[in-house]
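One chain follows as structure tokens, the form predicted on its own.
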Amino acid sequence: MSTFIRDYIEAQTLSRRKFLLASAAGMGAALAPMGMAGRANAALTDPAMAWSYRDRTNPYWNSIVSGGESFASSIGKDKGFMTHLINEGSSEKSLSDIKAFLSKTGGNCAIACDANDSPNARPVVEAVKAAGGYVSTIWNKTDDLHPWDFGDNYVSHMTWSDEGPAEQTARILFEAMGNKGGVVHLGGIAANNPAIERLNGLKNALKDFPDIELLDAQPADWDTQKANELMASFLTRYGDEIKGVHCANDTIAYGVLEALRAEGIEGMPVVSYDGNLQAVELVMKGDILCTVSTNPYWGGGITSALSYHAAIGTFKPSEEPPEHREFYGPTVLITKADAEEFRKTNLDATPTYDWTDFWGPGNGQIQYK
């Protein structure tokens, strides 16, 4: 195994520190108090743009925000036009930063947002609505929160149907384990919709494999270092009982692989999720069996596009059908057989999208159980 994983963990820590220092300097002005009068639902003039997300040092989120920057470029804005609201996994910081941005702009803004956990989506949306801004969300919201309950200001919500793809990765994992033995699952933040669905996908697959035992499933909070520590603890507790590892995302898998390397364990079957460049390369090498791409670049760009175009009046969200306000994004399973082609087509070259084709690659309206 290469030194990529160890180098990645070290670089991630250093980059995060640098980026947070830069973000803190840039957000200073946003914290200045200003009046926040409510707005009527009318088109805004040159609204400010922001992306509220977890951490750009994470390759997945870097791709998301790069898509947002691509959209900004398509309307003649430079990268600096879009404000980065980095919540570092804190729902409290997510809400606080969004409120500060609303105050700074007087509500003349279009926000793209992952609320970090599902309960935080409602206060975020309520704050944006009260200020007269526009927001489109991805991944996390509660099932009882819907854009159409907030007129035009809550433009849209996009998530991905993760249970099916996560079940596929689990079945690939079980076959590599010889259909028997113990498996461990390292998940995301416990309250995150994708973390819940990806664990459910694993559990769905287990129903057809009576000789596979789920030894443990714990949250690693989407974090490489936490995943590394959690996998080390699993190895201490379960030892040779572990025959395979089901990871909720790629950055978790990096920590798992480093923990295995530290114990001199080679060839342990590991599956992942997100389709980051580094993970696809590891699939090509055989260090990871498979991963799943959710096309984060398109997801980030189209979420920005939806909030911005709604804000300037290109379309009126309240006049759109439900499937245009809550919808699934695309997913692609990547195995060793197609990893090289996927990399050439989707990662080595910068994708080109029509950012006014708001729902083109989507996978239909979100369904609730």
The other form holds:
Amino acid sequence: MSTFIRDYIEAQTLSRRKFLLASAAGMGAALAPMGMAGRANAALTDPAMAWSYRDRTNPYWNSIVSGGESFASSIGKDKGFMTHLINEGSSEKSLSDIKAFLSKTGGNCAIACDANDSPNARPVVEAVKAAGGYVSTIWNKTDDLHPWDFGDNYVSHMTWSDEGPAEQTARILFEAMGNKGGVVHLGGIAANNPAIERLNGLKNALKDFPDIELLDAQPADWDTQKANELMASFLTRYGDEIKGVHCANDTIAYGVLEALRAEGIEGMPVVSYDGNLQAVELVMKGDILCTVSTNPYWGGGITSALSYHAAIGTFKPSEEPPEHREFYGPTVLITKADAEEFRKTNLDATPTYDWTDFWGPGNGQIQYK
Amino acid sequence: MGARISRATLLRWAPFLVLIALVVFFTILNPSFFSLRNAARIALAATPALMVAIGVTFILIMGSIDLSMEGAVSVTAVLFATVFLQLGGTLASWAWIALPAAVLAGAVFGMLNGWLHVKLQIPSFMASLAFGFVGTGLALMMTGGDRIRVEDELFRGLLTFRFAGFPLMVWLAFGFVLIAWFIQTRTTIGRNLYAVGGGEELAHASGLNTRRVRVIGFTLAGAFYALGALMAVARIGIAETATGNNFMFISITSAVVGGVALWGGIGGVWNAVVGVLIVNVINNGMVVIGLPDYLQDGVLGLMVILAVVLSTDRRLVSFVK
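Mind sharing the form predicted together with the partner chain? What's above is the form predicted on its own.
Now the full complex is given, and it begins with the chain already shown.
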């Protein structure tokens, strides 16, 4: 090998090694202050805010983060202030995004979060506590994980119990069916907790209506198009036996209504869940008998508000009673009688809430079975 | 000679025979499966997916793959609904322009997709997957996460008006199948797609501008994705970012089940039609015979594999990648 080539390769190898060493040193230097920043349990000043959730294409999550943004603007921040950590249904992404956000802010942050699935809540909360940030969660956490075990950093957890309201919608459905006949249930993603609870609600109601038969219950994955196709298949299997439809949420109900419309079937009793604008309008028109609002806009806003106010020291979470740390969110049944009023106050106008009334609209402490 | 031809013929008709077998199978288990009303339900469920499957078939014929359909369907659906409502919200007004505009937008989307793949030399798998996300992102930007309702009775007539038991949109889709078939068999571009898929280097050496053919193929696919989007909106009356969900799986699966080879040059429009029907017959049939829901995904997967095994000729391929 000519000396020229050998020298060249040596020079390149050396410079490459130098470069790697230099970048490693640089990264180390950049990371060092982060490690020292956390651990402080004193109130933060001007913490950054983030919402970690599944995705914004879903109207439910869109309402959730809109509420969060509304809270941010109520404290004088502009719309871009809220960082969106979108996990796309991946718990790994949820956790790594939150860790990245903690590093970026050095723990000076207030996070609102749905951990995507129950086991993921613990690592999220532990990471936030280690960095000295504040977090409030909704929906997913395991039963053995409690905010009070983490001092002030795990501010609160809110969830919704759907069994009761789903039972109510079923009763309204059965009465509209004249207390007899066959009913089909189109559910959410089978393993989702709300999907299970909403089907259980229906089953609870069935006990009091001996002449109502549950013909079939299958998952439609919260998806309008899948619900549409599933309902069409149900019509082939059961035909005129179907006298009523119990839907696990509004997006499913839209698909069901269109399947019925395609067949020219009118006046079939359908009940729904979630209280989206379109569903509320369909309740007003009488196409849907009732739906249930969990008021996601308020839920998203108040979850941000709780973590933020705990972070700046407005209240000290560890001094609050358990029912202020783990509680059920509000559920409102919407029937034809109150649909118009509900739309006016909650959906037409941007609702204004007192974002410091943290626990007023809630539904009491979470009970474990 | 006779034996050879019959084997070829058998293979040609294999997907169709699989379809017949499935229909017979489900009918035996529940006779109400075999009725005009259920046929209409299956056809209706299949219509949007059929348009998308035909689009991707053009790409598969070239030996490429396109994974941008979910983004393309979402963005064209949302664009259509927005323009339609802006211009009056009923087909009886100038709003009808939204229909061709959406197809044009789909074609442009497909062209950009193909151009990226060809010009930047990115494998179609990656270029189209990434570009699909661009489409989903655009749709999300336009809607802000909301759903747009299209309630015009005339437009929804595609669903509610029936001729010979089938909704209008099913007949319309059939018309587009014939157009796609015409493109495939009677036009230069149709032949060129096969030339590229059958042996791109040979086609190139023969003086064919294969890069141009590729871009045109993707453009054509984009237009058909837009047609799928219009059918999807007509079916449920809603345009949203989620409109495109699940189309990737069902369209590619359908094309392959119907006998379109992933390595290019084999299959065509009718294979896509039969494939879409197979997948939708399975989906509908599983519910109609009362298969428990926890078994349905698994059974669908197994039946797809079985259908592919029965309907493709692997003698001609030396290796599968």
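Residue numbers count along the first chain shown, from 1. In this text the structure is predicted, and so the values were computed from the model without any measurement. In this text, the rigid core denotes the largest set of C-alpha atoms whose superposition between the two forms falls within 1.5 Å.
Enquirer: Would you say whether A339 is displaced between the two forms, judging by a C-alpha shift of 2 Å or more on the superposed rigid core?
Expert: After core superposition, the displacement of the A339 C-alpha between the two forms reaches the 2 Å mark, so yes.
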